[in-house]
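First comes one chain, alone, set out as structure tokens in the form predicted on its own.
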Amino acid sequence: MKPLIEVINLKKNYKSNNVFQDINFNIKKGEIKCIIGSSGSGKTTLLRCLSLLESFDDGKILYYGNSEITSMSQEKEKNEVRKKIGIVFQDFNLWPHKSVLENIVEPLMIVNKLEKNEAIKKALKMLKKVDLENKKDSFPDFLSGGQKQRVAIARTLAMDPEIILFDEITSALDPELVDGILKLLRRLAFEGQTMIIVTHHLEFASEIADEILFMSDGLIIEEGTPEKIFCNPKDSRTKRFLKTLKKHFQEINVYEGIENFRAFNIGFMRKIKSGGEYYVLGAAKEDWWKSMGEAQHEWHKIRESKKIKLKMIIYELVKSEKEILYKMPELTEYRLISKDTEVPSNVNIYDDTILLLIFDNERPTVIEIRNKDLVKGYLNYFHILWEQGRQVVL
């Protein structure tokens, strides 16, 4: 598969200073790359050059395997490429004198040449996707920062870009608004949207990215899977950067609804280290399978490819669990315990994270708690019950 974008020896100067130099990477359809690094490392300028909003001085960018753009390329060629690339900025860039709906409709009519009725229909569909259909007649000044950012994302999605670039889109938001935006990006990831995301949220990046690029002083210092970058960085500059951003407090996140539930579970499985073990205390019978729908196939595909072992303590073996045991016997182990044993149902344990799963018809919920002491306590209890349980052998 040819990359959607291939960057070759890209260089950008500002006056006598190098903004970045010798940048090389590519991204294929459906991939997600996160760019991390301190302020001034060239991340934002790189995105602006990729979207052709800013010129570069040397090197070239290949788009879709056939469009080659250099610093000398004609504006007409660049405009054709720009139509396929979406970019979302940290400062929203909405027209204050136009309503939410108009902010999305106008570009569809001007750039994509859609008729007004067709543009309105598409805009409303995108507003529904970001849960802002009820704000279509509001003006930006009457929206929260998180709502403005969701409008900006809806406007970009409406243009049907092949790839979307996100530039620190949570940095201008209050902390309580950040989670909603990150949940939306998780949903886009689950839907297969190709994305390059500049972010300082390392936990989010480790969960969502196929590859991490660490930039410092205008160079890509290190690149690789989240596991490689966050668990085994090679360069001393990467190690110093990660050390400054480590968190030591408890973090609690809540993900509600079918799409968020599925996107989180897929993302969390991507985040687990290859060869790791994932523990489940009190299975959900068929509820988890129903809530995941077709997404369960992707979940199991990731688990199988990364050889993640699942250890589960259950009261009874249901059909779906039996099928997985047949399919991946070397990676799946169940222990049956008495129904008289009181178990905190649907507790998932991995590394420093506890996941509590709640199933409520069409609105399943994941409560993510990152607390090493809590994990230690639950894991000790898990091992006690594990020793008491009876191994399931088919």
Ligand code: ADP
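Computed from a prediction, not measured in an experiment: that's the story for all the values here. Positions refer to the first chain, counted from 1. In this text, rigid core is short for the largest set of C-alphas that superpose within 1.5 Å between two forms. First, how it differs from the form predicted in complex with adenosine-5'-diphosphate.
- Superposition on the rigid core between these two forms places the CA atom of Lys307 2 Å or more away from its counterpart.
- Superposition of the core reveals a Cα shift of less than 2 Å for Val130 between these two forms.
- Remark: with the core as the superposition reference, the CA shift of Asn232 between these two forms stays below 2 Å.
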The other form holds:
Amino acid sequence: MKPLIEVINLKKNYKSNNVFQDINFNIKKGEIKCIIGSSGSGKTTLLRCLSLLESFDDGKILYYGNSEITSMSQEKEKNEVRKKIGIVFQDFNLWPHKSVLENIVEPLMIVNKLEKNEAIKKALKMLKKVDLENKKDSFPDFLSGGQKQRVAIARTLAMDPEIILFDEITSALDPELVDGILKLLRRLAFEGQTMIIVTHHLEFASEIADEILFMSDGLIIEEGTPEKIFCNPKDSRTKRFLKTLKKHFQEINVYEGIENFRAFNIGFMRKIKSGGEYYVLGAAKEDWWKSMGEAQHEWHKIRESKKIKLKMIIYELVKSEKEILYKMPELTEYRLISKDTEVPSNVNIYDDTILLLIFDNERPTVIEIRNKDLVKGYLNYFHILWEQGRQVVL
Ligand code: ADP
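For comparison with the form predicted on its own, kindly provide the form predicted in complex with adenosine-5'-diphosphate.
Up next: the whole complex, starting with the chain shown before.
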């Protein structure tokens, strides 16, 4: 099978600035490639060249097995190719004076020449896909960043592209909105959509990509499966980049509401490895039981079967915690600290992840933060308090 897109010896300059020297790669139908690399390495320019929004200086791109585009190609040829490429940008590029629905309908009428009724039908279907039917009459300024980005994705999907290029589409979003967008991309991946995604979410990239391309100084330095690039990088530039990114980058996910709170906690227990140790700072008291409801039994069952140990620092033991301690003495260890000790309440620490639990009766929330440095800081504090704490004797 011929690749959907094949890039051959692509070169691009901005005047004297040589952005790419010699880019070669291809992508097949149904494949997902993620491009990673530091700022200024040429990722955006590459996507813009692939979508033919930007001209290039030498080399060629073969599209869909039959259309060859070079730097000499005419606009007419390029337009034919462009129709089948979707691109989603960091900053959404929505028309502010048009409603959500109009933002999707107009390109369908202008570019794809659909009748208005047909275009509306299709736009509504796409809005449903991104869970935004109820916002069809809103204007972009009244939407959150995440909602704007979902409209932009719906607009692109409506054009039935062969391939979609995503350029750092979460980087203009508040951290708590990122997860929704990544979830949407996972759904598209599941449906078999061919995609090239520029991202700095390494974990997401490793989960979704068939292949990772690492770019530096206008070159593809390394390409391969996520396992090869993330676990066994060969080039010193890749190693350095991954190290810097891991050090400074935080991945934050927010799970709000009773259903999400319970599902997250159960899912987390299922996900973590057996025999692990889990540090809990601050007392949940009865609030944990209230927020987890029936799901707490399932949570304990998994914990017991996986022999997950808890080391907890708390102010006082409530009845339900005592019961647990009787039941699972080998899995649970408590230390009591005085009530006036400053504890950032309800911080759970596991591996390189911090979980902040907020027990609001209406909307209990889990905030998951992946960051090694932060974990190290909290663990140091935990160990100091542990030393100062008083062991519980029943
Ligand atoms: P990345 O997406 O990896 O951050 P870019 O593709 O945005 O990198 O930029 C690659 C290089 O091209 C940088 O040196 C940048 O300054 C330059 N560049 C990007 N766009 C333009 C432009 N429109 N005019 C001149 N130089 C540009």
